[in-house]
Partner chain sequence: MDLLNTTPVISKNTKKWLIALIGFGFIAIASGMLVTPERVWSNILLNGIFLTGLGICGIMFVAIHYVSSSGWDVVIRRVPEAMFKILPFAFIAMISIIFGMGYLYEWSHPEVMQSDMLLKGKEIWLNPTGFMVRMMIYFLFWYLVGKRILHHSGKQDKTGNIRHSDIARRWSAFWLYIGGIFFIGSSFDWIMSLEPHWYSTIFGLYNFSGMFTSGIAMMIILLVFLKKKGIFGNVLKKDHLYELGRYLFSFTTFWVYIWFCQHMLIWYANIPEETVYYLKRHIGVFGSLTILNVCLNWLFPFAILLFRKTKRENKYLVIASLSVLAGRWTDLYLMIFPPNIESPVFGILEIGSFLAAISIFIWIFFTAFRKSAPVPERDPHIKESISLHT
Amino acid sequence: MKQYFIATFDNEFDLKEAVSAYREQNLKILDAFTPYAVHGLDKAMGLKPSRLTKVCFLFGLVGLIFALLGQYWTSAVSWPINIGGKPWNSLPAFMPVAFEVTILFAGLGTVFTLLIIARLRPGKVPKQFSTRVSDDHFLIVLSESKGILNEKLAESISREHNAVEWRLEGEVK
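Structure of this chain only, please, in the form predicted alone.
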């Protein structure tokens, strides 16, 4: 079983300062839990920008191509009907449907990709480190790096940055 060091803070400012201090000491930050979005916490934790924007763009592009090719095939190849002398492959007439299919593919593709990457599935029970984190507390969870968790160092940094409480959870392997 893994060991986790959990530090609880009263405000976001102490949390961000503590995160920076933990990173300076090369302690592995598993995650930070906050009741609301904290500006700058992602930079303090050293998180990379999300790649979901690229995934969204790719799914949207697939949706656009699918919609345009599907409409072209339907109107010009499979069932060509000359209505009012208009061409069979009229691109402006395809745009409303193509736009809607693009948005549909981009939205659904991004959501399903997020669910797969985050390993969220029906019935999964998440590990809850504290019941008050969604109410009024800020939490940092440190995990062991290479099988080692420097509890004394983490405790001194927590004390330095006004942690309300800290504890070690889990057992040594």
Contents of the next structure:
Amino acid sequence: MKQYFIATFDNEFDLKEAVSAYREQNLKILDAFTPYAVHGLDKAMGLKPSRLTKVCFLFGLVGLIFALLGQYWTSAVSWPINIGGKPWNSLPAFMPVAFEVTILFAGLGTVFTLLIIARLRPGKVPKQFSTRVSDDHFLIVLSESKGILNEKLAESISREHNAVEWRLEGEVK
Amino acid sequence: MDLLNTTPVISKNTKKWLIALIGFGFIAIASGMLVTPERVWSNILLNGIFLTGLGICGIMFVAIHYVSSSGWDVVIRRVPEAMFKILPFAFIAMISIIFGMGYLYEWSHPEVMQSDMLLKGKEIWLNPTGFMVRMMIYFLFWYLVGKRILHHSGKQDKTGNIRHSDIARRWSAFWLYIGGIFFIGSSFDWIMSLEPHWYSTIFGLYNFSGMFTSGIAMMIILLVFLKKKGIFGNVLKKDHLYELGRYLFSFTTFWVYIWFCQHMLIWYANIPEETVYYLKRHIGVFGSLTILNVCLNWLFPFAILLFRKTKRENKYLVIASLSVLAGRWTDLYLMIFPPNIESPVFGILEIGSFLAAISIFIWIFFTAFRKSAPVPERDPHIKESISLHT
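Switch over from the form predicted alone to the form predicted in complex with the partner chain, please.
What follows is the whole complex; the chain from before opens it.
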């Protein structure tokens, strides 16, 4: 049995304080669920900045090189055509396309990378701990660290920080 | 709130320096007038437009944030408000152009207008009387309507009435609609008509992008300085400067976007009466300056500000801002000088007049900034602004 400890709060301020308290006691926070983006929660949870920006940059760079090389090859190497007396390799004219392809690559690449990393595929049913997190509830889900979940400690912290309710939920491994 | 130390920001010593620089600039201008008047008038026009741009960026920044009811900027709002106060002084520089029109604008000579078919058709717009009248209207509108916005912003400090925000928002919308059109008109009038045969419909937007970018850069430098002096206490956080850094980053990109739009279309279409403009600016020293212009205005600041960390460091923000300000000068130089000056010039005249313009700006800014509380404490958005988190 894999166990989760789920604490429910009714406002973001209690939630943020509770998150810090859990972390101080070395309880492992699986995730926090909130109806809206809570400022400062990522800092309280100790989340690292997303690495997606780097992925985005790399995809953009690939797109830029691809677009420039592609245009250079088609209009200067493979089939040179004189257009308005411009040089075959007319870089300024390539820029708009290069710009668009950069954005296309960066955008699509980032989205698909995110989907793959987050294992989001069509037909996937996400695990939901409560449906009210999209309404008025703030959830913190604690999970076992090294097979141990200190339930008593979690419970006392939750009580201290005005949790509305808390429960244990198990799942067959 | 623990702000407001009330010691004057300009010390006597600084005042002496500013007076010396302003004097130096005026002496350079006066002595240059005897030798090369067209160069002097080009400099006056350049610095006049530079100062006007700083003032307009100030009020535009305030107006945009009023109209969009954004909250984060409330803490820093007094800085653009004080920048706006430069407008009357910019107006003096611009109105003095009336004495130098003959040196700058080809169309101000009636005999040229009569002999040139193309210019004759534009006479209805390009004539000295119309030029002056339009300039007066532009400045009167920018200043008087801008004053209304500032009036309500200042009054709210005393009464704390939310209604002032609503009224200021209406005036801001009015300012943005008409003032923006006037800005485009002023770019056509003051800069584009230096080469009356040439035209570009995107020119107003191009000048706007440079104006706004340089204004944001100036705002960043002033804020970093004021923060160092401890004027804002702990109310002004890294996050506010980070937001401005993002502003600067996006607007430098916007500038190069517009610059490239104008450049590429003219280059590609290859129509003789259009390419004339870039031909002058693509050969010789002007050509190198065009490359420098793109580097200063876009490449350096873009490369510096690309990362989140650099946008949160005062040092990098100031370096990027200085690059943009130098870029704005180069940009205006490339717009204004080639039509009337055969080969590129740079000397005491350019340095002196620019330093004088900056000194006047600094003097006016700090005098205006001391007149009201550094932070509008009773704005309805003040809490949101102080707790800004990025």
